[in-house]
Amino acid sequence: MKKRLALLLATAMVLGMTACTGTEPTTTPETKTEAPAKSEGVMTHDEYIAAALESKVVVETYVQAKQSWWDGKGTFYTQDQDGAYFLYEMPCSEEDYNKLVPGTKIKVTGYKAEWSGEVEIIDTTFEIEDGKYIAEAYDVTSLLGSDDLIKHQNEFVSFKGMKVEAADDNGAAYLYKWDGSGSDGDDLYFKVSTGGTTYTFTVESYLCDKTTDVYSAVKNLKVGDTVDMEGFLYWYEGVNPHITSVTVK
């Protein structure tokens, strides 16, 4: 289920782990409560949502986390005060990738695309602009199972008071890879429930590798634990959040 399985073959990988607890600390810009005016020719988030797939889009957004860099391309979780934008394999040098720390404002021109339900921007160019913004996690627990959840796709969100369920028929609390075929360092898949419905959540190893607190926290989960979580509301054939923090209550 991992997006672009060919990425597993990439060895020149620089992991973007700034969203995960336990990584090198960064300076957190002050969160803004009002969205600044858009520059001329830049779409609002509503206009971006309304744009047709494969059409050209221009947005101003702020880096929230970096998933990976390899072969001159970086993948980013970004957001402004109105919504989120997932930038897939945005061409950038490693030097520029290192500059794009959380909070950095960028103007992005590219094409709106969709992959297995995940809406993203591809074939991009970008400019770094003045401005800082870090999004607070928006609680979407009550939206799980509703049509309104997808309106927050790719945003930084939280889930509160969910119960850990068995990830397989053997009663494991988590799996390495979606089918249990992986090993330490691969993506972690685990199941949590609320309101009688069970969902599959992921610790994406390119975003939060095995050295991070969240990776360790999931490996220490027990079936029946009640947890609060934060992460990015990624989509793969339905909701598939990329979790960046887990707290057992």
Given for the second form:
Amino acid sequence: MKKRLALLLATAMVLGMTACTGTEPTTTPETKTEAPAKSEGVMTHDEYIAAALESKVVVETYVQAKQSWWDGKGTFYTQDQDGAYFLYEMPCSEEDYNKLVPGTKIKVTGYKAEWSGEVEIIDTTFEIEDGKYIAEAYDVTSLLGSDDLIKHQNEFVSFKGMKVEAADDNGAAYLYKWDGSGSDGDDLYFKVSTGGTTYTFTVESYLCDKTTDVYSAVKNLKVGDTVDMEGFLYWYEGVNPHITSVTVK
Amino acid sequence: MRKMIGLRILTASAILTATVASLTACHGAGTRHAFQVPEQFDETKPVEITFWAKNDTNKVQVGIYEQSIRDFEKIYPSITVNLRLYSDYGSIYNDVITNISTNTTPNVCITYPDHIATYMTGENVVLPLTDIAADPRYGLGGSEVKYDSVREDEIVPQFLQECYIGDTLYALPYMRSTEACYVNKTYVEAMGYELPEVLTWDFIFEVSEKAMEKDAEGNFKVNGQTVMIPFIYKSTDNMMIQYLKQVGAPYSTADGQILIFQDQTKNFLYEVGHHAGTGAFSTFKISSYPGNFFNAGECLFAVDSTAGATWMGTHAPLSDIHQDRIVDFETVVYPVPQADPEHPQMISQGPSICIFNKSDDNEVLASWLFAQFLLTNDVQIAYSQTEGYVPVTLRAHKSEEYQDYLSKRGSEEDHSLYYSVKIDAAELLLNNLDHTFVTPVFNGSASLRDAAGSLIESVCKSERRKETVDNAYMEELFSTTQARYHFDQMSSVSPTGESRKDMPLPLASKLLIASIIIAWIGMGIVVAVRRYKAKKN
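Which structure goes with the form predicted in complex with the partner chain, now that we have seen the form predicted on its own?
Complete assembly follows, chain above in first position.
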């Protein structure tokens, strides 16, 4: 029983790591065309953004990455050609979760919510549709610190030429958990700066676990390194990107 | 910064695991060797034990665990303690459940009694501590223990009692906390209210509704900002549990009958839901950590654990929000809101220590020696000072070191150590030891706790979405919650092996028993007829 459970979890984790391979391009833009017309009753991204919190929303979007499946739910980073949608704990069978590989088009019905600044869709149902789209990372380096950054919340983005700063008073380049109280396998927190401002970035262990290239790459960072990064523009009381690849320049 | 997504996932996953565990825990657990206290602890033989410890994502707490292990290993050089860190009880629980069937549980584990009840479904999995605690040589205060071990009468009686399941001691208390209502006194008084001696639900809801008033620009009058959630509760399971206790409403019986699905629960859900609908109330799961809103002046009443006090208030040593968002106000620490101010009731919570049985008695004894060590003053006082925890021993309470710590409330000698809100939170529990309670522990009690919170979360979400919340809604909610947590399929045997006597049998069971009786009667008739014929022939 335990072996089976472990195998299922491992499978889920491996499938969940598809966004974190690091050594290969994390984006394979297949289309740069305009967004296809939405089905009847489906919101455009603008309509989704304009919708009130707690209201019912219906969107068509494409899976970009996913956190590990557990307890009949999966958390998905999704995006269409116009913007992103974070699907928090979307109920799905493990079989369906495995079908929801990057690029898969889904129609999602749920409620718009906000948690610590992160706008997300919760209490969702979904159906898989025909279509495929994988977003190209959008460079938001110049938007860091600006009010325009939040317009790209949850999108797959890139950061170029940022400098690794000390994560604590001891000069560590990264920490396990926010204050270093964790251990290998936990989230990694590291600080990077640009334009004189320092930001905290995260390797979310449910998205990219300790077996991934990005996890190793962050553990090999040194204060002072210049790095290019890609990830999802997650929010927690301010911008807190979930990084999926790091390249030291 | 605290783990956000993961915490929410693990909280949810623990629900399922609890349920699954309650249904399947008998499989694979097997029968293990019963521990006998050895004549002598064999220090010639190296022993390696594992300690799964929970911290509050707090580096200082991790350091205290590590120092405790170093100190213990100096006293007992033959024992090596391997530390594995967790930052939430749900993960420990999940991992223990997974490891029970393969006998790869840790030796010593920080846990909740609710969880122990599930661990206990296999025989001798969790070490009963009654006998070893009383052992004159190696027990509490034992003569052969190589450090100044606490005696049983030096442990706060209520805290020790919480570690009994039935008549058997299954854990040692490690730290204790309760919940506190952290109040923005400055804003409440600015609204024209005087804070009462005891906070009541009515008072909090009244002030919270008043705080929803906006000015002509659409900003909330009380803080001049666009965001205000006057009342936020971190743990909605505790919210429901404490309310039901305060009004004397049923929750569960000691042996595991689920009694929460009744009218007083409904009435509380209507009340709470109403205020969620107006925006005057929200929860951690819906909005975020109460402290984040509280410190930004966006919340007046934030209920969180006293063990989270270092995150609460204008000058909190820890904060998740940017310094620019923190506003200046006076924080006062109250017990949780009460239904009957004359008879306050508040939950007692906090980590306990359990020991898992192993085939080697010397290894188990080493585990026990380490577990006891965690009750010594150095560990107790240091760990309690990291948050609004209270040491579990009277020895620590009475010590000069601890009294000195309490007396330095608010001292800038060390702001973080003597943070006033943190010490107020600890004193809140110290002053209310006689007003604390715990809920009955049985196989499934962890699921019931989750269900209690989920009722509130569901109603609040529905009200925020302007759905109809009426009696039909409540009946459906009760029904789906009972099904989700498999309350209709729970084991009818308590962890201590006592059968539930008053539960009516399900129809299927009645039919099965009836069919067995009929079959036996039929067989009896056949035998009787055959004998009669044989005799006749």
